Amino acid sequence: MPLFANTVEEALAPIADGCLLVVPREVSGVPMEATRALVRRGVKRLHLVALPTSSLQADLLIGADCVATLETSAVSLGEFGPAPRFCDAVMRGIIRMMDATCPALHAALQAAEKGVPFMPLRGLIGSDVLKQRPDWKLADNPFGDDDPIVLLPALKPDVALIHAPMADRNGNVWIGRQRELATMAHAAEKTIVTVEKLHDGDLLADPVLAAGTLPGFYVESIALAPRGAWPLPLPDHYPADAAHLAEYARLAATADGFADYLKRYVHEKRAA
């Protein structure tokens, strides 16, 4: 059974310096309270995999000097503009950038999920992305003639970190329609979850909720974090805080402004 942590910080104990950490896209339940806790702890040298894109979460971790390597297909603040700390880090060569595509990241995690060493994918052939990834191998299809295919090595994270609407007291976690969260949990050595609330029943025994439930044997630890995705949205539960994201984009445009943001909203543990 997963550990029910007393605090978010306690739940995050398995995330050590140098960890290969996978996190979800903005519309899947981003664990922002957990992210702020990692910044406060001062975690370093993360190999961050954002499946398949990221926004505020990756930008915050990069700006706080928590990330050594970033593997993703995009980082952007969307309607609020480019991700400023990400752009600055890439242009100054502060982080190692491993360019990917959305299907490639999903395929690599699916290989780990299935316990196979690689996954084939065709759409990369001829792209500049393939030229930048020597770990992706072009091979001949053994079942066809003159039919090249790309082989992607399995991507097995040390930890998957997600935020979900609820968990029950058996450690089962309801992820709803966000099925990529299940892929992350299946692929990773450990999965850490923050949740909005605890559910009194057994999620797997409920005929309506069971199909959207991640069984507890995939979960390492769970912590309660109401509004734990703020200022990002938790789909079907609350929207993004547009005013806060606009403020972040303005402040994070400079190093001094970003430092002010960290002081006000991370280190002082300011609530939503």
Contents of the next structure:
Amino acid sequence: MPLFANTVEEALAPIADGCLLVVPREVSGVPMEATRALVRRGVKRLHLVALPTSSLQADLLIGADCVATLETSAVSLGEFGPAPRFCDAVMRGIIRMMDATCPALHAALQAAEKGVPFMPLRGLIGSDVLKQRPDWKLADNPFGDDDPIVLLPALKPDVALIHAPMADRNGNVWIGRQRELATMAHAAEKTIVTVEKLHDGDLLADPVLAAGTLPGFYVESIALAPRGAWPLPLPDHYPADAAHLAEYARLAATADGFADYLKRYVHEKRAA
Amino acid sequence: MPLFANTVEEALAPIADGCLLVVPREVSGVPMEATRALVRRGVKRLHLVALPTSSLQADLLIGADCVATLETSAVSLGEFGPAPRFCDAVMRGIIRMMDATCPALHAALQAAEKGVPFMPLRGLIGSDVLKQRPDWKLADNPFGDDDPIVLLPALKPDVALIHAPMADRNGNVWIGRQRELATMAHAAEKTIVTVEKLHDGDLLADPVLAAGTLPGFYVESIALAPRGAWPLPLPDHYPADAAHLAEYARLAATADGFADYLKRYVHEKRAA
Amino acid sequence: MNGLTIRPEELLACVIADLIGDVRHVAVGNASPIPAAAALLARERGKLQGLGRPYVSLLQSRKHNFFTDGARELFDCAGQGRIDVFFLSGGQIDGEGNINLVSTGDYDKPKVRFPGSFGSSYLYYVVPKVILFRTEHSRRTLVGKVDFISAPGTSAKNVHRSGGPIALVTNRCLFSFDRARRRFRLDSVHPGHTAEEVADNTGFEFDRPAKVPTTPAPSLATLALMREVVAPQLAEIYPQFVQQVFGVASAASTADNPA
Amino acid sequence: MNGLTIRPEELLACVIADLIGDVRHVAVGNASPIPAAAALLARERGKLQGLGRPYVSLLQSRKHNFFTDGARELFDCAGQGRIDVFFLSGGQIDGEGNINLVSTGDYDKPKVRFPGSFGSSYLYYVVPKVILFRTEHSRRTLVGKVDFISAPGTSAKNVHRSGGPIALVTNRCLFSFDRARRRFRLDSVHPGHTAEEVADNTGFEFDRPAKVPTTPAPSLATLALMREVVAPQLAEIYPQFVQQVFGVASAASTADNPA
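Please supply the coordinates for the form predicted together with its partner chain, as a counterpart to the form predicted on its own shown previously.
Okay, now the whole complex, with that chain kicking things off.
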């Protein structure tokens, strides 16, 4: 039975400094309220895996010096331009970058989900993505004839951190079509969830809701976080806050501006 | 856009003699009406994959001489005893048996789903299941140290045949929690679906229904077949017809009794 | 309470519940009413102790089945190390813990064909506590060497193996399994049975203490829990079994399996 | 109809729609309004011809996105051979069709960092028709050799490769890609542009016919289809783009992206 935490901060306790943390892509329901809480707490040296890409979340954690290693396929603010703290950190060499490609991250998580040590993947051969990943191996497909293929080691996060529309009192979490959230939870040692609201009744008792539900036995802790993905969107619930993201892009373009953003939108929350 | 067939028979046209056909386990919603139609049509030499097990469906197809090769982890009538035509055919050596274990079939289908040539799986080493499967290979895990692991070649069926509660007019099919049906459809070249009923409206337009929906672009043809899993159960819709299954077990215990069953419950339907 | 007559099924369920112990997640396959009763009993004990565990997944049930990722989730979940206890049986079981769910005689020309290996060729390797359960204790079922190994009792040291058999429960006795020695040990004989009878009916060699104890009867508290709390839950899935063993008919017995 | 003035975006969308041709399934990534317009145009043409294809998956849209198996489904679907056309771009693209979405300069100490390779290091290999699209046609973007290969234009013969680039569409011209010769060929220059201008602004060598044709203008029928049928659909996803190019505001423009 998951812990129902009184605060987001309490739910985040299992995320220790140096944690291998997996978070979802920018449109899947990103736990931004939890991310701000992590920044306020001052978590350090994360190995952050963004499955398979990220926007504000990775940029914020990098800018706030919470990240030692970033493993992802891309970080960008999309229509609001490059992710400024990410680009700055990579160019200054202050984070270790593990560039990937989207399906490789999905496959590596699925390997952990299935309890196998690796997963094969097509593509990649001849790319510098592969060249820069000594942890990925080139092997000969034993079912082919002179057929090289890349093998990706299983990626088993310490913690998966997700945001979802609702959970019931048994700790079951409705994730809908965002099934990569289930794979993340299956692959990770522990899963921490923030939700928009509690659902009265048992999500698994209704066959239609059950089809989109992550069972509670994968979940370590749950906290309520209404509009917890803000300013990013929660699919089918609310859109991105474009004005805020534009403001972020403008402020985060400089270190001072980013510090100002942190003060106004992350730290002052603590006093409120 | 899938073909909306006027009859189950019409929908089944892509299932040719010798076809590599995958069907779901006995409790996932088995397309029994379609199976009876295949027997009536007299399909021959199927390579039948039951993912990962079967009951009446495999026994009926084997008894009616539709199957050349059976690839599955088990065939049994459960509380109604052994599957008599299956046991008889194996003991008389008239079908080629490819014994598997449940997760190996899931993994081999997932390999096809992902477009990779193989999938690793733990277990199996030292078993006679592995010994009897020359198509499975023992390899050395390149991420381990003297760590043997089995590699399973991708299993890419010609046709996946499934039964589901409903489809919409765009050919989207609601499968709910029976997600192995989605993997089957992803892995197979073509997917044929029978459904209890048509759903008015777009299954993908409702986020809650969409979470349990197989998109129509995987589907070749659809036919209506109310109570199409009878006498097997359709989860959350109707239970197994235990009296009928007991009668089947009794009749199918002998070749004559099985012929009688076929006449009464499969062939006479044609005239009706 | 139905008095002090303890049915064999109740005794076996209690023996198995004790073997389960304090774990996080017990999964029970189809057509296994006694292991299911044991798992539910373990869950009720966990509730009484305020542990909130184990989770119990009864694969035959809709209500007691938490999986939502299709038929593969049980196996993935076991591969993740999230299934602590599972139950297997065998058409044949031998003294090294090998199980045979496939056939007797030659594989290509079998004398008897069983249903097949199901998930055993995987789960036996990765579930830490696999409890073997076979009510027919005879030289036909407990053999010197199985004709076909669906899954071996032990593996070479370099083979990934996080799980395996811990015990074999039959209608006559409880064996524990020593993985290092690759042998069963007779832990206790059930009331009314003897060590000699067990030896006479067992096709393999096993270890035994100088004096073999009798399997202790369940406590009154355990019996009450089983009859009053577990039986009504079990009746949803195994109505005939519960009717027969506990004399309990469930109003909800039509929910999963009305037939 | 807005008259006969054809906007560059309309021309590019028509060029791309012709490249798409008659296929089953076109997928379009995020922030790609012109390829999305082209895919929707191809779909409308298919409807008019009674083909009922292509399926169009706009990954940025909820309404035009059929995937229900999570973020991996696009890639699995491509691996199955079910995605016929996809679009890629590059911070740098070179004359052998290599694309760079990662960084310029040294990888460990980059001069410019781009977002990252996204799915290119996989999709470029397995989608039969990858259309490269880059509106900035300059020696900065079209280079002799990319600094980092997110995905190579061609592969050795023994490397599994069912897909790759077929063309490069820029603001100045249309190149086709010859996989055997590992070179681009200048197929046509857009109205108002010249082959010499293209050569001046391209950092790589390419083949060209003696006389380079001008990219033909879309037919009136195509323009009408785009402006009257495609633009309102596109407005749900790219309201600002549609407003700017087509002067159309969509009542539904708040559905996916109200901001």
